[in-house]
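Only one chain comes next, encoded as structure tokens, the form predicted on its own.
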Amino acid sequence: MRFLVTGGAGFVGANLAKELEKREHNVTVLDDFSKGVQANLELFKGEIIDGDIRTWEPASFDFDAIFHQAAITDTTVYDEKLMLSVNTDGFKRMLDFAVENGVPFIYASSAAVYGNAPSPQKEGVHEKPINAYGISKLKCDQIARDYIKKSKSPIIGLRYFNVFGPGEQHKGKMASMVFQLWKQMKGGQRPRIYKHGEQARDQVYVKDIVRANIIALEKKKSGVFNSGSGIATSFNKIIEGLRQELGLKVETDYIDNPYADKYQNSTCADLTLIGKTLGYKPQWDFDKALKEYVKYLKSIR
């Protein structure tokens, strides 16, 4: 089969493109390389198109599905007009291509749509984003839900929680907490987190997110679904795991949280809907994923 992966030079997009290719599919990557990097596609053999999802026009549409991963994912971008232009308008263009050609459309949404919702987060409940990124993604989900009512082709949105794993190094400050803490500790620094490290996030390994996308294509059942691990992992647990993997006894620096009144202390995906509808269940627990990820990080540095 022939697939288009937008944002295919990014973190999740590159992992997905390479896995699809590994399964002997013909894969085309579309990326404007504003954030994605060629290094993520080092072993990729398919076509790579340097293009913007807001303006790109296919010479002919011969794809069997679109996996839409392209977006501005920096939550500190406050330009709502830009965020909506890229994330929402670009999304709609790709969705229209899929619907007009009658092919499945699987896209990346985000847990950012929940804002400060209490944990666990559940689809359709407390969808009140607190930043431009979350607003843009919620608008995508609203458009998707509207299209689902009238489209015969499958439309599946996957709300990613905190994804970590190989290929995220280029994301800088937007890389996972796992990577940030590893980088600090590997560099000889004490890990710094807000007091007292019991904040927790749904840390999901990138391999499970790639699986969720492939399962979504196989099941072809429309909807917007949480995609995470279903477990909230504390920052203290991340640090302890890194200490063990790196063989370090470094102490933790606990600092005051200047955003305490707006800070979400826990995220955890309610996986009931995606499990019941698509049959998705995470295969990687945090400890196993961390062990493999640290091994990868050691191999490239």
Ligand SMILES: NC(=O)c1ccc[n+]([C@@H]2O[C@H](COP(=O)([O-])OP(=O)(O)OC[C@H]3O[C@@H](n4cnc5c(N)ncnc54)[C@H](O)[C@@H]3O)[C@@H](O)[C@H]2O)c1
Second form
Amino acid sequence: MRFLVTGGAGFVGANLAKELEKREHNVTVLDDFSKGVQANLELFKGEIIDGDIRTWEPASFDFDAIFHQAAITDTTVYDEKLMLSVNTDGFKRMLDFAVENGVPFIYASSAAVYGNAPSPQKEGVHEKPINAYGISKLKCDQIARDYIKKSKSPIIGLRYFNVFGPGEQHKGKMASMVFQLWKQMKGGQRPRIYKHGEQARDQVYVKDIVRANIIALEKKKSGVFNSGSGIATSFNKIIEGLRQELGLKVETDYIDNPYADKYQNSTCADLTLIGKTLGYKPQWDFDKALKEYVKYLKSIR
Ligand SMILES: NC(=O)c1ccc[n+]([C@@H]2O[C@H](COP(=O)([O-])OP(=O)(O)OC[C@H]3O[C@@H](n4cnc5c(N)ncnc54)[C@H](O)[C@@H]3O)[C@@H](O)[C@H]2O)c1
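Having looked at the form predicted on its own, could you now put up the form predicted in complex with this ligand?
Starting with the chain above, the whole complex follows.
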């Protein structure tokens, strides 16, 4: 089959594009390289289009599905106009291509739509984002839910939680907590986290997110679904895991949290809907994923 992966030079997009290719599909990547990097596509053999989702026009549309990953992923970008233009208008253009051509549209939404919702976060409950990024993603989900009512082709939104794994280095301060803490510890520093490290996030391995996308394509059941590990992993646990994997005894620096009153203490995906509808179940528990990821990180430095 022929697939278009937008944002395919980015973290999730490149992992997905390469996995689809491994499964013998013909994959085209569309990315404007505003964030993504060629290095992520070193082993990729398909076509790479350097283009912007807001303006790109296909010469002829011959894809069997679109996997839409492209977005501004820096959650500290406050320019709402820019965020909406790329993340929401760009998304809608890609959605329209898919719907007009009657092919499945699978796209990346985000747990950021839940803002500070109490954990576990559940679809349809407390969808109140607290930043421009989250707002732009919730708007995508609202458009998708509207389209689903009238579209004959499947539209599947996956609300990723905190994804970690190979190929995220280019994201800098937006890379996962696992990567940030690994970098500090590997560089001989003490890991630095807010007091007292029991803040927890749903940390999901990128291979499970890639699988969720592929399952979404296979099941072809429209909807907007949480996509995570279903477990809240504390920052202390990440550090403990890294200590073991790196064979280090380094202590943790606990610092005051200046945003303590607004800080999200826990995120955890309620996976009931995606489990029931798509049959998705994560396969990578945190310890197993961390082991594989650290092995990868050691191999690239
Ligand atoms: N990584 C996570 O933890 C996480 C969590 C929730 C949601 N998501 C979503 O998953 C998707 C992939 O995120 P990621 O972590 O791989 O981030 P990423 O920044 O590595 O990937 C995004 C890609 O989109 C490209 N892009 C940006 N604007 C574009 C435009 N106008 N036209 C074409 N390409 C453009 C970038 O160059 C980049 O390669 C995003 O939609 C993101 O919002 C990611």
